[in-house]
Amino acid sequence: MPIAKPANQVASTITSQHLSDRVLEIQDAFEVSPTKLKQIVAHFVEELKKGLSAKGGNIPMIPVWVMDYPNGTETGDYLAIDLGGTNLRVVLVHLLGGQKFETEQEKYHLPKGMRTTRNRDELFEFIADCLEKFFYKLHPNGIEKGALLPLGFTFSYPASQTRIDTGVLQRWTKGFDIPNVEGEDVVPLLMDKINEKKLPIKVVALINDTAGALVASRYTDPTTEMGLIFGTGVNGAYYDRVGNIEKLKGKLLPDITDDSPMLINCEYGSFDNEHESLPRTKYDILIDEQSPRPGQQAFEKMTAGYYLGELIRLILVELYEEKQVFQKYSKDSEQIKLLYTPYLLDTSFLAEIEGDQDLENFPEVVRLFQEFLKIEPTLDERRLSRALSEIIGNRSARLSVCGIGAACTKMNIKKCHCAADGSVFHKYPKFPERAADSLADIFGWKEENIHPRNYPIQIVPSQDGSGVGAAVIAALAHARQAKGLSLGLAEAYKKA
């Protein structure tokens, strides 16, 4: 059964007719019809192809030098670190074979201001400090002299790789804006700090969390064809064929043939930077104009967790200025100054509003407004916030799956599992159901009367991409290198 349009039910309970009308106007602005979804996917397919061409395009389509499918027999001990948008995670992965693994891990919260520090050394020193703490917690007496722990570095930002153990940052995303890192290989930047601490650790593979989600999940489920991130950022990865990657022609050693698989990290948060197909609202335009990088990451700014809280904040500010909400608070009050603070509201604000089960009084909404804004919302304001959260959450889910539609269309994949990770996928109420419903709109499954549990393309929770995925990729790389096969551009091996 199709998912009902969000917000109508809640909007109808708002006593202020003008406010109720405004909610429906906003819902119309955020509506993405099945026809529009199909148009976006068609454009998306062409943009994926363009990214693989010699000329290139908005979507980087980065070959990540994972050129084999895992089969669950890989074994070994590997360190993995994951530099995400909000945390650094350090993991020791024991690959046991037989599609089994064990992990030991710690999370370290990124210090305030780290994402925009003016000194790049602060970031890499922080990572090395965390590695040092983790290493000596597990090995208080060190490890055997001369031994090295191989490290898979999950670096989930657009980076070009001439080999599997390199990564030149193309541009920061997810709110990072640290100077003197773009255009640099981040592996030696980290290894310098690791070596200063004399830690017996070596980066053997730089991976992306999306590629890791695909590989980790395929380790246990051979029907997995895509890795997906729906979190602070949004991204997808899939296996293409080397012969389809025009920008690699003439640049590879002979052991890599046209029919060789190549895992592609799409980095499709930059889809439609030209604004040709995505249905942007005035709020999306404002977010883009006020961002550190206007004109970049168009798709991410409309779908990813980093921006969803900002969308509701901008709408609430507009409604306050229209004298529709929070009228007991003056413009110079602490509450309204908080409301005017960019990015004060994160995605958890919307997710928890949608998670409020009491549709009469919305006690969770009251708590959230008090916690974030020190505002005591009226009942109408609570209903409004619930309706807006549903509107924003629904659009995010509908647009997010266009990447799945495009990759599966391009590779003619009719049936598969797509392994998803990220805070929005796991914690945002109804996101998986809305995403499945939107895929059905894209592929026409509703017209075929297919029950949702039988949809041919299913989004499933991924295995631990940034930990286990990094370990499996390192294991695949080691096995390939042991056979004397290349994992990079010919020129990268000449330099080595």
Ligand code: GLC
The other form holds:
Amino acid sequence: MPIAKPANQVASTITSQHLSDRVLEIQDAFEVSPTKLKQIVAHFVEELKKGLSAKGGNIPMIPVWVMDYPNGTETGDYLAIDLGGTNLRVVLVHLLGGQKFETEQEKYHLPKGMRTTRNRDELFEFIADCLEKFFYKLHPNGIEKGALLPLGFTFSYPASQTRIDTGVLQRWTKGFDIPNVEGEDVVPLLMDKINEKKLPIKVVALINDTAGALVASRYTDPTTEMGLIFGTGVNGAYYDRVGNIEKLKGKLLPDITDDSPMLINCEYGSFDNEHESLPRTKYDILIDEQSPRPGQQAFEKMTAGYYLGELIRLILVELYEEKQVFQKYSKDSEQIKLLYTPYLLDTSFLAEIEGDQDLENFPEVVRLFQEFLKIEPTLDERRLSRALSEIIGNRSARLSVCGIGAACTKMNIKKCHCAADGSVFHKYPKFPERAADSLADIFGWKEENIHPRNYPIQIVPSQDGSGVGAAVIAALAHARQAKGLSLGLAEAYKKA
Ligand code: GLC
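Starting from the form predicted on its own shown above, please give the structure in the form predicted together with the named molecule.
Everything in the complex follows now, all chains and molecules, and the chain you saw is the first one.
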């Protein structure tokens, strides 16, 4: 069967022969064939295993000390916060049992420049300020003296956890770059600010967004085996067996046995940092070289929302330099200066270009170019942009699901739901279909003539991971603690 050429339809309507040839070249560079997908998955499985070994590998494979499966009976009131790229969300979750819950929430916009502030206190003070506002909105007169509200802190960066309520940031990802946080436990950094405000709140669990997505969905759907984020970053979580986690051998208290499940935050955005199997284009190489952390997050840089807008921008810059596009704007014009601004275009730019239904005139594309770049695109430039959005979006979806392919292969999971969240999954048209199609290529479902509706591994929208998921994880931790069981490495208990 010939490999689908997603951009052909639009690319073939481009009138300039040279431009249309360039699009096809770019398309070839971004293509990931079924054979290539299978090779990537095979390498990915090995890398997941390496991450669990005593020696370790590129993929951190972080045990997050969730050792139970939720079953929907968990109850209680929990606070949850989620530090995202643009917002801080604060949620009060009432777990009602019977797979039911209610939430009350508030979103606070992250002040401009916060992702890269030079003063780490600003970040933690901001979080504590938001918590304070939320707390007094809910409880204008405070709460019962001596009581403490348990807080699940969704901190979606690679953080090593010796216990469930700690998290030492390994390195920032997704464009965050704040000094003196890498190598530090972020829980005391936040708790200090909470305590300064005398808020009756205590962090009881540090949670990755993928772990939250998995646990929240599993609270209502017991067939969920993975939690996935296709958003600003790309990552996945699944339950492994403690016995498979070689790096924990000899480091646990006797109450954690080899058969115990253990939720793993893979942090597989760093898959293939050694550049062995991913088909990198020159644009991917540029993104990596110009990033604050070259050589890191190789997989994420090719697939995640934070980078997709930058990919199209780099291609458009190249085509401008080749005198193929935007020729009515001179190099020192405002428009071209905007075009040369790194990270000016975000994923919504691409997603909305793909959402344009009018393939004659592309009115949405015109609007987006005016809004972001002040450029009036010609018809050929609109077609080009549409073709490029499809090429970039398609590759992102195809590569992104290699993480699912790898984890399911490793765990021998043949049938399940994978709970997905994130802006790319929700906002990028066709992402879910393309992702399903790519999984079908990986597992050979097309040869078996399985209808997409019946694909055995289905990616479904997750429940609210950073709210409900964080609350359920906090509830599971609480239940374990009440039984006197450990939630971390033996050494973390000796110190405590
Ligand atoms: C980045 C983070 C990871 C997170 C993912 C999705 O890869 O390192 O912790 O899960 O983005 O938000």
